[in-house]
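First, one chain by itself in structure tokens, the form predicted on its own.
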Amino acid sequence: MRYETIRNLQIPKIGFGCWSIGGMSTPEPAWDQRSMTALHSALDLGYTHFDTAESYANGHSEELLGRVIREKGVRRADLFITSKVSPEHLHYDDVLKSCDNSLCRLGMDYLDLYLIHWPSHSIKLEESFKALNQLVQSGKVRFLGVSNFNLKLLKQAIVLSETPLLTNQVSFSVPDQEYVKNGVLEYCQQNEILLTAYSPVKRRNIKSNATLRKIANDRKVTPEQIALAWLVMQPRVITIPMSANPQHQAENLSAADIILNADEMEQLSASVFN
């Protein structure tokens, strides 16, 4: 596993995301076992950051995720567990309110990372980072973040955040590149600032990549693996992807040892979808 070192700190370049454990939008107790197997595997199989959000599965996602790592007994300094706080929850003490319930829910003391997960379009940045920065100062989190955020808005929480500004989660992969495209993805790698690439496998697309094929083929390994060695082969870019298949999982891990060549880069990131 290859990692990225920023703020003291030793981050995967690959972790796990838990959006549909437990459920999607609403908790579904059917989906429990496969999601709690799910999360057994993953951690037997080495993963260490794990990416949940109160608006998974409502809370459920965290319940999960928390009952699970008692279960296997990890320390909790062992890992590193992000959430977020949805745009609904950014007034002052609603931020707050969210941050005991996401403890609770997990059964911690402390979030590695508490990430704004959407930007608000009635509550203004200054008074959710009030209350992030407080939480910071009392120890209930670590560092902070954001996520969906444009150039503007990251710039603006930079300032807003009282401690450097660890990421901005957003939407990346070989077909999907428009925080390259907005300068996000340079501005964070200029500033020292991961980029977290959510959805990076997107698998109805890899099929009609025949580049992707290609450099697969002649690795012998697969599409997806050669996606996400794509992703974490750029500085300061990490990722989350998410699957229940324990063979999937341990394939997305090891795509993080995968190191591709300039022209296979360049190949990719001007590779064209149908």
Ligand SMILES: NC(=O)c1ccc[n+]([C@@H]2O[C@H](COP(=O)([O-])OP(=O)(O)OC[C@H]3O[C@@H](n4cnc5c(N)ncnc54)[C@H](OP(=O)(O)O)[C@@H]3O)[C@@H](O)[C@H]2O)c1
Contents of the next structure:
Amino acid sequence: MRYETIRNLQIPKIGFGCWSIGGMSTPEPAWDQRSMTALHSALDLGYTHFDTAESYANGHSEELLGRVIREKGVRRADLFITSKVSPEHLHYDDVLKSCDNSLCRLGMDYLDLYLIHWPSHSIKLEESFKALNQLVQSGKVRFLGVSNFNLKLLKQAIVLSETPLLTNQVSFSVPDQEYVKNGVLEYCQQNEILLTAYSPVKRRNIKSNATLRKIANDRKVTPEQIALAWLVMQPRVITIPMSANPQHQAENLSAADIILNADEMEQLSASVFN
Ligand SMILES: NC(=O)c1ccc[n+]([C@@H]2O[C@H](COP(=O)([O-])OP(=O)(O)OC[C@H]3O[C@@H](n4cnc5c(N)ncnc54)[C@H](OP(=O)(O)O)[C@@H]3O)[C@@H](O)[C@H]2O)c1
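To test you: the structure above is the form predicted on its own. What is the structure of the form predicted in complex with this ligand?
Up next: the whole complex, starting with the chain shown before.
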């Protein structure tokens, strides 16, 4: 595994996304077994960064993640846990309550990283950051970040955060390079901020991209692995693919060890419309 070193932290280039663990927007108890098996195998394979949110399965994703971590007896200090506060909970009191609820569901006494999941159109960022800064001061959260923030909002968040903002988590993949075009990636790279790429293999069918298929074929790996390798070859970029399939989980982890050459990187960057 390769790591991104930032602010005295070593964060794995590839972590594990928990959307659809325990359900989609509502809990699906019938999925529990499959979800827990997926988390067990992710921990066995060596994933240490887990990305969840209060909105995932309406909190059930956090419950299952916490349950599996306790079952396996993994040391909390060996993990990096990210959760997110929903845009409708961005008033001061609601942020504090959301964080407490997430910690309770996870069965943990701190989060490594806490993100604003989506910007709110009606609640002032100043009010939300007042609470987020307090969570850091009280030790309930180690680092703050945002998600789905454009460049203008990201710059506002940086000013409001009393500790250096760790990440902006956005949709980023070979077929979806919106956050390159809008300047967010370059800004993150120049300002010591991680760009966490979500939906790295899901969007607009990775398998139909001719460039991905050709490079994967030449290197005898899968197009998904090349798509992940292209992301994590880029400075300050980490990613959090989700898979319930242990073989895919292992392939995704090992994608961090694929070193693409400059020509392959350029071809992939230009292959958005393939
Ligand atoms: N901040 C936000 O607003 C936001 C939005 C979306 C997602 N996220 C986060 O980002 C994480 C990842 O995004 P995502 O779940 O949308 O999309 P994703 O990880 O790009 O794609 C997940 C899908 O890809 C398949 N897959 C994964 N690895 C594969 C492989 N090696 N080969 C073939 N298929 C593979 C999975 O199926 P199998 O289970 O069959 O492998 C699953 O159907 C989420 O879980 C969540 O934590 C955040």
